[in-house]
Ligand SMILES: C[S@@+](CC[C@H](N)C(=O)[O-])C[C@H]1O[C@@H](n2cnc3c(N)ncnc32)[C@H](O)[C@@H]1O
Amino acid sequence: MTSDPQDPDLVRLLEYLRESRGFDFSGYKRTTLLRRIGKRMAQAGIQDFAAYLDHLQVHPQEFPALFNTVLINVTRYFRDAAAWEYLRQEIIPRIVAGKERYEPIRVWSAGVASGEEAYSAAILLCEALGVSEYRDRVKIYATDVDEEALTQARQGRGQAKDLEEVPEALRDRYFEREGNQYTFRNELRRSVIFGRHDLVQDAPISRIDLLICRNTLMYFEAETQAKILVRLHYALNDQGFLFLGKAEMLLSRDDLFTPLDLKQRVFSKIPRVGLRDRLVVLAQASGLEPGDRAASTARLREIMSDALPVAYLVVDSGGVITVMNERTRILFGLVPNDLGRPIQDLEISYRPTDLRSMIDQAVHERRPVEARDVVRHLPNGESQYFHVIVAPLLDRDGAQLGASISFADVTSTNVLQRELERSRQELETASEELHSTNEELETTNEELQSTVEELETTNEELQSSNEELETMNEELESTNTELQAINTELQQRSIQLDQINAFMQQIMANFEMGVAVLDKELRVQFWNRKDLWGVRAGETVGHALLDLDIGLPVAELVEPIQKALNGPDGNVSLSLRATNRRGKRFICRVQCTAMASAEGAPSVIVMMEALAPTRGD
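Next step in my check: the chain by itself in the form predicted alone, please.
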């Protein structure tokens, strides 16, 4: 294998990777590429680049192995602990203090590999804000060019050895254990948004407060590094911070960033507030001179698009999104990575309205298509209303280039119109009611005159009734006196009855025989002997006798009890073998006597007397 970085076969191999898989390695250091690709070729048993290109074309399953070798997805939680501690103590408090409580905090972890650095940032922000505020305010954009690594990163899962750098308290707080594996908590993982992004080719994510790009720049040539740094500069807010790896110094880009702590590789952005400076930055990022009119014009169009008061996007003839302004991203939760994606793959294609059918109609009829008062229901229960216009984009020769889509927020107008219509209807109703009320008042006036006369007559009648009531009141007072005397007598009888009842209970408690009173359904109404069967009255009253386990064959009592209830003399006696609460067996004489309760309902008294123990006991 040759060691020439300009080997034509290597160049063809890199071009094939860019054209077939979208990986542009042209900005990577050639010496690193030679070494990494050479390592994979040796593993595959191939000697030269031309043969390896043929191998890739025949065996597409080789691509993931090659990319994993070239991209070196090496990372871990809180890698370089001192740098992360500096971030925790100095940088994150400054980001939080520089924002209102309702303002979002946006983090971009570029070259995230398997996701550990993005989750590390999430843990620090959770610690600083609390879990609830973190969920409401934080968005972490985690990007990489390696889709396989991103698939792994989205799972947020790792072995115990992968979390050795995570303090035990944080591990218990932010990870859920599943055997020997740990998974980052699901409700916190939702704030980490993973997506494919090429730092060299793709537009940067904007309005970032903290940009983590560690040990990524060092794989690129100096010229490519400069272009990437200009993009990173544009991505950051003016008060944003850049966090690099320990091998990355930025000594040659002191016009874009200034070090806060060079040892920990944390830098702050040097703001460029003028439009001319922003155009210069973008021109540098695209590899053009500052005076290049095409770059300036393209950026001016982008700025103009973002400045539009309506959400606006453009799709080409194949339905792929080519333009998307900032308002569109904010309203519909889109991200810069959605540029270049087919609109049919995104939620905006069918919610809040079916854009695909509108695009088809506009293209087919070659005229704008409108949809008014399109309602969008928000998660908080409120509604937004849009005026949607889809217009075909035609070339000078009439060729169909695509379509533009605009969403004009007419919520306030819609609300005002509805309120105006409601007010108009209320006024009409009020006018009709006023006219009706006026007629009613005239009628009422006549009725009032008549009523005055009737009231005068009624007043006399009331005086007469008042005299009758006074007479009735005297009679009621006399009756009340009699009732009080009767009540006093009843209270005295109740006291006597309570005394008799207590006396009877005392007699029954001292009664040598066990006594139970049953109703006609054989439910216990009274029970007097705990020491005979081992159960208290509270455990028996209300329960069926047949359900009690008292050492007496109660099933054999059913027929005698029924005979007592239905027989002519109402009295039945028998003897049964029983076992007392100490386990001793004895003969029990049982007498069943029918009686009537105070309410007249039939009941039966069952009296049980223990006789001599049975033989053998």
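Take the two forms, find the largest set of C-alpha atoms that superpose within 1.5 Å, and that set is the rigid core. Positions refer to the first chain, counted from 1. Just so it is clear, the structure is predicted and the values come from calculations on it, not from any experiment. First, how it differs from the form predicted in complex with the ligand.
Once the rigid core is used as the reference frame, the Cα position of G333 differs between the two forms by 2 Å or more. After superposing the rigid core, the Cα of F63 is displaced by less than 2 Å between the two forms. When the rigid core is held fixed, the Cα atom of L483 travels 2 angstroms or more between the two forms.
Show the form predicted in complex with the ligand, please, the one above being the form predicted alone.
Shown next is a single chain and nothing more.
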């Protein structure tokens, strides 16, 4: 993005905003404008004005975001408390005293943003008049160019922190509270009329007693400020007051308003007819008196006239010079003999300004005519400046006697005034820039504060998650320790079991009997010896007893085993004919004993013992 205020792309963008949305930013201070638009563009991730214009054309929802950034809405209740206190003590009583009890009081808060300024004025007027008179007489017009700000303003709502500058007693009297939320009292809010009004483009509201236009003018270039001030001047009653912001000095139009208290930025209107009236009175006071005068009076007048600090001459109704003071003679090179000559014969009648037409106009309109900053170029190249006033001289009966002409040399004051004016303008611009930058900083600060608040919240959340994690970690650690202890115990038990198992295996290996353990489905769980039947544990474990071909009629064991499992004493003994692994037949004594396994499932121990060989074998 360029920082050139005349960048043609920026100019095109501003034109587009005016044509499409009616917002005319051309009179706003370019540096501030550039900064604010730049800020919004950066937020939207756009580098240059042309691309931003395209973006606006495709995304109309971008307009409010842009206007919100450009139109800085910073405001507060009783912002600059000392100035509002001055208003309360000095100005409002004067407005009230200057009116009859039934007369309306009209206030205009222009550039009201979110409304706090208008409600502050309402509070002061209500305090001065009482609720009932306030409701009957007061109208507060609260306007802004920013519709979104006005929507917020109409609600008259604020958080406790927004009302910090409202004294507690006033807060209780003028606001209704709901938790942390305060709302300006409804019946008083009705006297505040909100509406969109553009100070640059719209006609002013009229007959205003108090015009509050604070921290708004400073966003405009001097030329636009001057135009707005003419409108504000028109808006005010002749006895009206103008209340500006802390950084606004009104230097561009000090002929329209005069400061009542410059520090508090309160001004009164200068009614426009005043100056002319005063000049008429002046001119008549210095006019000719009818009748003859004593010589001493004539001499006195001559001396007095020579002593005047201005060049001064008088012409009679025929245009003949009748009075001319010394200063006129010196300045314009006239001689005593020029007295009694028609002015039109002399150079002074047309140089440095056309006196003849000024005399004609003053005589014809019967009022003083003035020309400011009339320049006279001297042969040495220097210039002189004069304030020329031509006033008609009227006799008591109103008859025209002639005209007086005065030349006040304003060269030195002019130079000083110009310099002063320039310095004052520069000072004002600098002060306004400082103030508006300050407002921008306040906005940025608010944004930063909310980011910090968000970060703090996130941080708190992270801390509490961290604490939870730490607790979980501690729990896991203690569970882990417990598990390790259990594991060690299990390992010990497993070793013990292995030992017991080995011990049992050894016992079983030395057992003369064949021992098999079956589950309730008669599947072999344990098998101790191979000698009797010639099969090893590996060939029997997991197989059904009925499937084993071991020389024992296993099918005959089914019933005794079921009896052992289901019978009352769990023990059944029987003898069966069997054949051993060498093919010898013998009587095998079998004992079936039911038992419950560790898991509670029934199983049966079958013990087989070879008795006597069968006869005939």
